[in-house]
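One chain follows as structure tokens, the form predicted on its own.
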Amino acid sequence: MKFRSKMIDVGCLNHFTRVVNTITKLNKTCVLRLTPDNLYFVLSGKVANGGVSMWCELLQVNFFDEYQIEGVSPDANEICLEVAPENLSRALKTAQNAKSVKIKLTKKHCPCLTLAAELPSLSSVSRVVTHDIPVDVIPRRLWHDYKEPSMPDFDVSIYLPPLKTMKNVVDRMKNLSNFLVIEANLSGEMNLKIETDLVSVTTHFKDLGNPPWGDDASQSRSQSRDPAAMAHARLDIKKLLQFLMGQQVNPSKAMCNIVHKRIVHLIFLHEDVSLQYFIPAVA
């Protein structure tokens, strides 16, 4: 197994460390996983037992200027890691300004993705900052839980509303209720919902639009459906907020798919990045 890989462009490296950070916002470990064409961050929490599952997915080549793996077999080309997010986080942090950054898997005391970070320096002697982060391998046979999650046989797919309006709504909500109901229709129209026994509150967005997801077939339940009606899911608004407060993808688009009274699933899509959600709903 082996892996070395290579980051000269600042703006990449900056992209890349938002999306590092993000993921440190949502858990304290997380898989990493490296074919030969794309790197993935996955959460695999189970749903049903109450967990929220993360998949994100970036193009190696929108990043990467040197990206080389050798996997497991020739027959099963990729590596998963589990890693803490915040260490890798935590590393780069300190190349912010490097003329590159080099990340490769070794092996020292364990194994480790060794971050090495050559600074901008005054003299003709270069300055390189390594930073060892301890990794555990995933063996094969335990893959199968970290594979792309299916697209839930949704109800209502709709587009969120603007992400800092979203945020300042559900942080508001938070002082009020531990639990939010979010509800849409293929109207357009999206409420948030808080109701305890002494007040109810309510917030309205409407025109937000309905992706066209055309003969999906994850579609099929919302094909049939009327417009008008609402499908709906109450969360944990920690785990909602959580989401929203870390994100810094900055997407270009933003959608939200109800599978109704079970699970939300929350896709952002920025150019090279897709960053897909489930939180899944309490009775």
The other form holds:
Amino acid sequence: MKFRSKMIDVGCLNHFTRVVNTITKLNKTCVLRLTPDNLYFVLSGKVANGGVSMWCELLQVNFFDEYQIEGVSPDANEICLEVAPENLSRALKTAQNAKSVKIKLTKKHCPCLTLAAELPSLSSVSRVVTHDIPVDVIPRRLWHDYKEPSMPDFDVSIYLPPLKTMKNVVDRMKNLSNFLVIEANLSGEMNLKIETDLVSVTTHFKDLGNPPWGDDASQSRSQSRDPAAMAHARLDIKKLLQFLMGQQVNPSKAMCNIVHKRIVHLIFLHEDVSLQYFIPAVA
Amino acid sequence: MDYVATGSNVKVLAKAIHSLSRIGEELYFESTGRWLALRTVNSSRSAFACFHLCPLFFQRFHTPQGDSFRCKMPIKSVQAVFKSLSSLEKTVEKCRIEWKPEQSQLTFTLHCKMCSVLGLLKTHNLSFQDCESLQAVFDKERSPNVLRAQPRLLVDTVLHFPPSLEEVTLSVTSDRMWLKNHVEDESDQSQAMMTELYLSSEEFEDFVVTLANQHHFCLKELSAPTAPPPDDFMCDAHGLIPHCYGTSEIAGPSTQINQPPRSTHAPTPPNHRLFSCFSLSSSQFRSLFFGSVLPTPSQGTSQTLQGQDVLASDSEDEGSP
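Next block, the form predicted in complex with the partner chain, ref. the form predicted on its own:
Everything in the complex follows now, all chains and molecules, and the chain you saw is the first one.
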């Protein structure tokens, strides 16, 4: 297994760092899948995470100037590693003005992802800082846990309100209740509701717009659906908030798919990165 | 004894004290006619730091003829006098330090400027304890290695390591300096991220290495002089030049632990030292770190370690730094 890559563009480096910082805020460990075309940060829905799962996809050519991979075998040309994103975040943090950053798979005292940043210096010789981040190689037989999630058969798909507003609303609601109900319909309306013995609060959003998925299955489903009918799901408010707070950049598109009473699927699209987050509903 | 510091030097004084508080818990004052020294040492006696303030630093520097004076007090008490660094600059015009031997007190008086004609005087009477002169025995001239650089270099270097990091290893060869984090525990090694930074000799103002070696020491203590205070030293006083002197007087086996043992009867710090010295135009800051030197392949294990109690010498002579 071999992996060598190099980033020299400061913009790409900053962007990559922001993505990693977002992942860091979501969980202590995650899986990094490396393929010839993409990098994926994956969190599979396990009890330990409270059932949330995440899929973050980056197109490697948009970040790296050099990128070589030799996977586990010719027919499975990819590498799957378990890593603590915080380490990656820390390593990238001080390399923001680096002339180049190389990331490669190495074997030190254990398998590592080694990040070497060439920093500007006072002399003709660059300063080099190297970080060896320990990783666990995930054997092929477990790869099925980290596959790309399929689009759920959603009842409603809607664009989200501005991230900042949503963050503020949910942040205030968390002080009143541990659970939040998110509901939306195909007329571009969304409500965020909390309800306790003493108080119930609802924030209404209108004119959000519904993404035109254009897929046969969902189109027929949505055609038969009453546009005013709300699909809803009750979520652990902390999980939603954790996701919203972790976002470092405003996405170009932010959508939410709701499977009635089952799951909320959030999709954030940026130019080079897509991020999907699944939060299961609670009873 | 009566010293008065004014203007921005009050902030420098405050920062010196805050900087020392990162290393030790007691502040040692010593004054002769030539300077006022503020010193501290950490509990395990593995790091020592010292500020020497010359008369030029003060508006008034009065030491009674022939009198020298020495005392120590908890550093937290002195820190409390200079509580808020940011408001110090705006509000305090003058700081006066007087020695009151009859009451065993050092009196700190802060003259604060106010909008109105009336000023405000804050007086702190701090009790001191008598003590011996805190000295570090170290001969700069015998150092086989001398590194000198702009403080910015040290600050930039330390930045790459997390503040919570315990120990680092500093290595030098003839053309490079390496700094890397040190993880003692086997099990930690597989979890911990290892960071290594190297600097070429060209980045230093002076880089003389006659003995390639490595030192372990505690990062917190190294970063004390490089944390925010000295950055401002650069602005407030010109000519801040940190010098690092590394020595390995007797290359012993590296089986000792990185922090010297705490029990008083046990052998004391290894005599492998890293000494760093920052100079300002009107004052000087020196700190001394002890660490263990890692063996080079050529060293045999038959050499015995000669421990010596290098701190708490009674010498009043400031001959060696």
